[in-house]
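Quick heads-up: it's one chain on its own, the form predicted alone, in structure tokens.
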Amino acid sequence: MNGHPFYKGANLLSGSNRRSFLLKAGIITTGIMLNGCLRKLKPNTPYKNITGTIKGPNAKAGHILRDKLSLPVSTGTRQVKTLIIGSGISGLSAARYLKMQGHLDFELLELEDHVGGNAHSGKNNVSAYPLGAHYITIANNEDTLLTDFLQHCGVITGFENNLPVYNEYYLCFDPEERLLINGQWQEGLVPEFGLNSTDKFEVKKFFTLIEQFKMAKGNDGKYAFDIPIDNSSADDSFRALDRISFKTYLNQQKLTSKYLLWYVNYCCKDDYGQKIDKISAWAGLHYFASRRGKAANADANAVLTWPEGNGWLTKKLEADVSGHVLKKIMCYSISYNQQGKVVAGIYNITSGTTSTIVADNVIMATPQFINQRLLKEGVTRIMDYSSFNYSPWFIANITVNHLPQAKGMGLCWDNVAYDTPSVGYVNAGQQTINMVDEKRVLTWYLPLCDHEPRVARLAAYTRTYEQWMDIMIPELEYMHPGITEAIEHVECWIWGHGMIYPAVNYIWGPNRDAAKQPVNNTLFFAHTDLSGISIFEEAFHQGIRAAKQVLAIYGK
């Protein structure tokens, strides 16, 4: 990604020179993005019943990171003993866990006028509905850390044979997930109508194969693949799979259906929004093998969800630290004073004013493209930003009065295309037990893969709301012809970082743990890009990692 030639000096694509660029690969044909504003199309478009919204995170804030912008004079300085940047999952659990330890001398700095990140939601007078991340599974049953706190929110009300009980309003209501594939929409994913012998011989020797690589043990005797992956095997007969692709893997073991190449793509693209030949072979065998969940009332590694996704739990996680968390409130700087405390540049994005924390320790729950502009000289990393890889992706809210139907299995949670751009829809309105008529929304999703992660970052900032559905809507006209006609909004969401995802040589490559080493011992870092993999469990637990290591310092 970064030895691309159009990259190599920081301002030699800007401009009119990036329109051109993009022009010239075909990747997008003109227009600006529109910031946010309610859109009406035109008449003479094929859209012009529909109304919308292009957003995403805090561009403002953006700019002043990248750009160095100048900021007023510091008016004034506090000291904390514990600062938290950024309010994602990792934060949050940094924070929760402080506080349950009974550390309270401690703020939360989020730039957003919300918190959760990447778990971010939105609602209108239909549904709530996700922005980002949107289900979690059932826990592996040794994560107590994580158990403990499904059971402390609700999630989780109860044992039976020392199996936890889970609440059925969050337990993805049936039908579950459908795929359309050649003309007809069959239950589950995995692709079954229309396969031959060959197709059905190989979709079957790969889940032979994930079903002994989810109890293998290495030679230290733990799991092959865990959850947090730190938990995993250091056994090199297994961590050698992250030093070739899931493509070459998946080749070597003479996979080679197109059905199964597309369903393991497709997984991928759903978790790391990368293809197959991106991702490391343990990344890709981990998505499959990991999770070892069971529960009373539920099958193995059943999804929990709700309307508006992980949003739930940043809910929850917020209310626990209330109090603590301060939002539009933006850390442009980290330095050292003489003393060695941790001197934070604070900007409130309200009132344009700038001010000065004190702190005795930092937790930094923000990405490491974050970190490179936030780090000043005399705060000393070893380790290489270029490593880590973020993809972008694209989310449509769709709100429709009415979903026409095709041949095959009805409407579900999760509702996907065999062989199509994106990684299809959720029906935002599944967990919701008191619909009255035939409005829902449906949620979207675009993971841009098809091009260098700058290429379709920069991309996705130029296009016009018009250029969005004309990517999305022909896509929605295959899964349920005449749709168009019944949507009346949507609602755009551009994550220009997304993700992390795990690149070959990543997870187990040397540079990810030099990341997670703290700086003079006073200086923490948490986010999923400490992982390699985005998901719920990780943050959780990044964060809980960090706010261990601040505790130590006070003997707790």
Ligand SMILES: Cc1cc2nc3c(=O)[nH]c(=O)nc-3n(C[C@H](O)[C@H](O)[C@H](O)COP(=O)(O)OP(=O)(O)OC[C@H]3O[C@@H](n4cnc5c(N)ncnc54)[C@H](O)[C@@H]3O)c2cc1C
Second form
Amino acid sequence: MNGHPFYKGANLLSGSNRRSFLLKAGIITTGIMLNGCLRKLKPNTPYKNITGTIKGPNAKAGHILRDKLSLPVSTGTRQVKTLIIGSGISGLSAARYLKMQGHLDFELLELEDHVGGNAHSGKNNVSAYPLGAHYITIANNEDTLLTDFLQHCGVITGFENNLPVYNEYYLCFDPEERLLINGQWQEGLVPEFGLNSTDKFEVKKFFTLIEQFKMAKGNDGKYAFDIPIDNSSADDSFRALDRISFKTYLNQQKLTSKYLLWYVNYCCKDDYGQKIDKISAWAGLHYFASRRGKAANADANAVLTWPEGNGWLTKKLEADVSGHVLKKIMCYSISYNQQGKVVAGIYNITSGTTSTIVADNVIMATPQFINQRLLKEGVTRIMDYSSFNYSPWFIANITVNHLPQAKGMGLCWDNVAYDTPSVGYVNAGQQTINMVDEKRVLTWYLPLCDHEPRVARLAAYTRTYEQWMDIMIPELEYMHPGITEAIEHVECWIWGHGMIYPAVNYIWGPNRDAAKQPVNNTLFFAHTDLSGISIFEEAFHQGIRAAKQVLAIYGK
Amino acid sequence: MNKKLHALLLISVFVVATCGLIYELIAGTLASYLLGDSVTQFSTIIGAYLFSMGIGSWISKYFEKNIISWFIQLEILVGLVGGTSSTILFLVFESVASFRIILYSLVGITGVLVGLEIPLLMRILRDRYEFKDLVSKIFTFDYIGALLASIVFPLLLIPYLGLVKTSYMVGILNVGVALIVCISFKKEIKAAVYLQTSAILSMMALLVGFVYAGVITNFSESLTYADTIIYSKSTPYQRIILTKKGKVLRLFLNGNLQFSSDDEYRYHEALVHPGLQALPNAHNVLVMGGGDGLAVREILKYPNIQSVTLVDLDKGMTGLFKSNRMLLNLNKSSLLSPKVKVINADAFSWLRQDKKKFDFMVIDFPDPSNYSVGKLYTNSFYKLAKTALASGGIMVIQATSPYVAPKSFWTVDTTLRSVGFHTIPYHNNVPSFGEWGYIMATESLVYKKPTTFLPGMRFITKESLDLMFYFPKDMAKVKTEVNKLNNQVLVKYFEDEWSSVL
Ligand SMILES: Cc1cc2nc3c(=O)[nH]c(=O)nc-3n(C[C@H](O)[C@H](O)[C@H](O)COP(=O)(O)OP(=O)(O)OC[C@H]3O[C@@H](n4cnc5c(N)ncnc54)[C@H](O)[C@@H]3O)c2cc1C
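Mind sharing the form predicted together with the named molecule? What's above is the form predicted alone.
Now the full complex is given, and it begins with the chain already shown.
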């Protein structure tokens, strides 16, 4: 972008800008930003051997939307029947479904130079690695739309006794998980090593409870917890759980073992980026009780993963809709013209020009916090945008030239330390069939859940590379004493609005439902934030749901 | 003062003599370790050494002035050359051609330097003793030193310090003599400070070598191996260690015995011949693992074999077995045969890409003692292997001990069957390993037990084969799971079963 023409004339201290400036100042002075730096290993020791940068979603695009910068005038107008905005999994899935049904007059716009959204991945000379979503579990067997897709892209290779046979190169290789607890690495993430009998009893009690919920059905005959989430039972005896926090629920069940609470907290952080006090009991239980997938050649709930994580699935989806995707094209406004057609204002990130697309209908596969800024006057949705809460995340892809040995279980796919801020790291090279040599990429996940998302997000944007290292390295050193020396490169990635989290009364409250409603039967919505839980399966179905609504217009 | 000086010089004679003989012993031992055939090595080394000493003595007449300072410099030099000699030899051992040149040059240089010592010392002492006294004293101390050396070398130095540290220690003694002489004769020599500094610096260098000798041959490592380590190297994949005791060579990978040269024929005959002898029309053979070339040696005995492809991960391993003379003797230079193509690649990925078919396949991987190797024993791997097997072909897999680790052994069998192979498990006794197991896998049930074998077999006969196919009760088949990439049960069984033995 030479000259940043749209910056000219922009009031850099416009309303929202000034607010964030003040917040930034506040954060710096109160020291939240430096949270974690207090544990600095050796003061003034920069990590000499470590190279790397901080990246994240296109920041310029954020500016344009948030700070309402003035853009050049539109250079032209074209028509398209169906426009899809956003090529995350939900947008790709919508596009794929339209194409499958023979509806070919559509375009898919993506502001980044790659598709995939949160399922984006990276690569260096050691390995490919995820930058966000990194796995799915085997599909629930009734979910034929998903199993068909998985079969189509070779994840399911066939069926035996009616059970899918999963591609053995994609089923997570053993050993899968380990936990550093009480000074030793144990196999599996459910705490075991060093627990007394009361703790063990509570852990058992919790899982007995979960087994019941897994098979529980409501008075409408539907599973209490299902994927996609909207297939779950409407029975209020279950839905009532959405109106209390998971923490309250566990308390009511007299589950108080610190080990169990740690585990449940860990799971919620891992899936929702928040702790048990922030999310609803229904959502918390959904994580454990909604997966009933069975395979001919793997355990129930087995994990499917790739070096690049869900980036692999992204590539498969992209291949199915190639020719329809336009990258580095950002939608900055959606409105209606007099004929009732949808008018999308388009900004070309490469050339810095704008144009207009007039569409019969549009699928917004973008999160609601973006839609809030895109949808202009005349587009009415009766809902409260502030009920949509997003967890910020910090991801670090760490290239190490070896991993110091530790006591107990050796390196697994998922490696977690008890009672630490992060949710651990995954070994990007897990699925390699080679006898790996020592170099590896480890993907470290830190949900920024110690402060209100807005505060945590802004603090995250303000931190320097060294400050991130100061947060990350002491924890890594705790897991693997001496690892700092072995680190060659750390690529940091910040997801300011990583994923929706299912706050109390969000999933079955009024706003989620309202946000799903089409506008004028021309504007449709598909994004995981409309599910309230951010997983591949939901995105996949959100896309199909919106695509079906579009197809219905054409009687398909 | 004078008396003290005399004693000192005589002690120097003693130390110098001891050191001289130890260098000779080190060179001889190293040569016989590294090159094998100890009688020849020892006598040629001793011959070369004595001859060089003679040259040294002859040169000594050209030293005219400043004998003491010459002597000091000489001692420093002997210390440096002798002290580092075994390190140098260990480091260059891999490239055999230059190894001999370097070995004999070092022996030569040390010999010349040691040969200079006594004549120079005699000349230093010349004016202080009567000639007959001088000769008697010097030679007495010389021979006592030799006796001491010949006793402490095998009994104390080699077992406790190992060759490399011994060299450094002896080097330090030599430089020590230089230093003491230097200090004592300060007044009689020019440039005393210079000599003293260089002695101290050399001493420090040798001390560093002594301390870090562990990098070359690990002291703790040498304690864990019963035999003398003659070669050790860490490749990106594993630590290779070769030991020797008497005539017996043993190869260890990451501390696990791979073969012992005295009974490896039992293992390799059992691995190759039951299968290959049954395939008179076999032309193309694939060997995976087995970078030592010993299975290939057996395979090349069949005139019908046209090509052998060996896939081994580690270039360090195949390189060693292509170049070292002792090892070439053992594998009959099999890896250098024009019929053999060595590919250094990861077997799993290689198999996934390769589209050729083989009549006979030997899968000779290390035991499934960790998750990395465990992958090479999974149904996924065997499915790939199946696509590489020509119709009517046979694949044979080393499958750990059915006696010590029956569950592990039968897991390999179950896993092979799960991908549609017919299996023929068998076993034999390899003293270094114990009762060992193999499994032949075929696509159809066509295996015909061979009734005759090639001449020259040391173990296998028709009768021994019958015994090999029979599994007594204590090794009988047990029910196991299929080993898969996503469960790796084999690694767990293997660990359980072997940990209860060790
Ligand atoms: C750190 C992290 C880890 C995760 N791990 C997992 C996991 O292991 N497994 C799992 O199933 N899920 C995981 N998720 C959840 C993941 O978000 C979902 O699985 C899924 O990828 C979400 O897809 P989506 O289409 O709903 O949204 P997004 O990925 O948010 O897609 C939105 C797309 O719209 C584009 N866009 C936005 N605004 C515009 C605009 N104005 N114009 C044009 N394009 C625009 C964006 O660039 C983006 O590509 C993780 C999420 C995060 C943040």
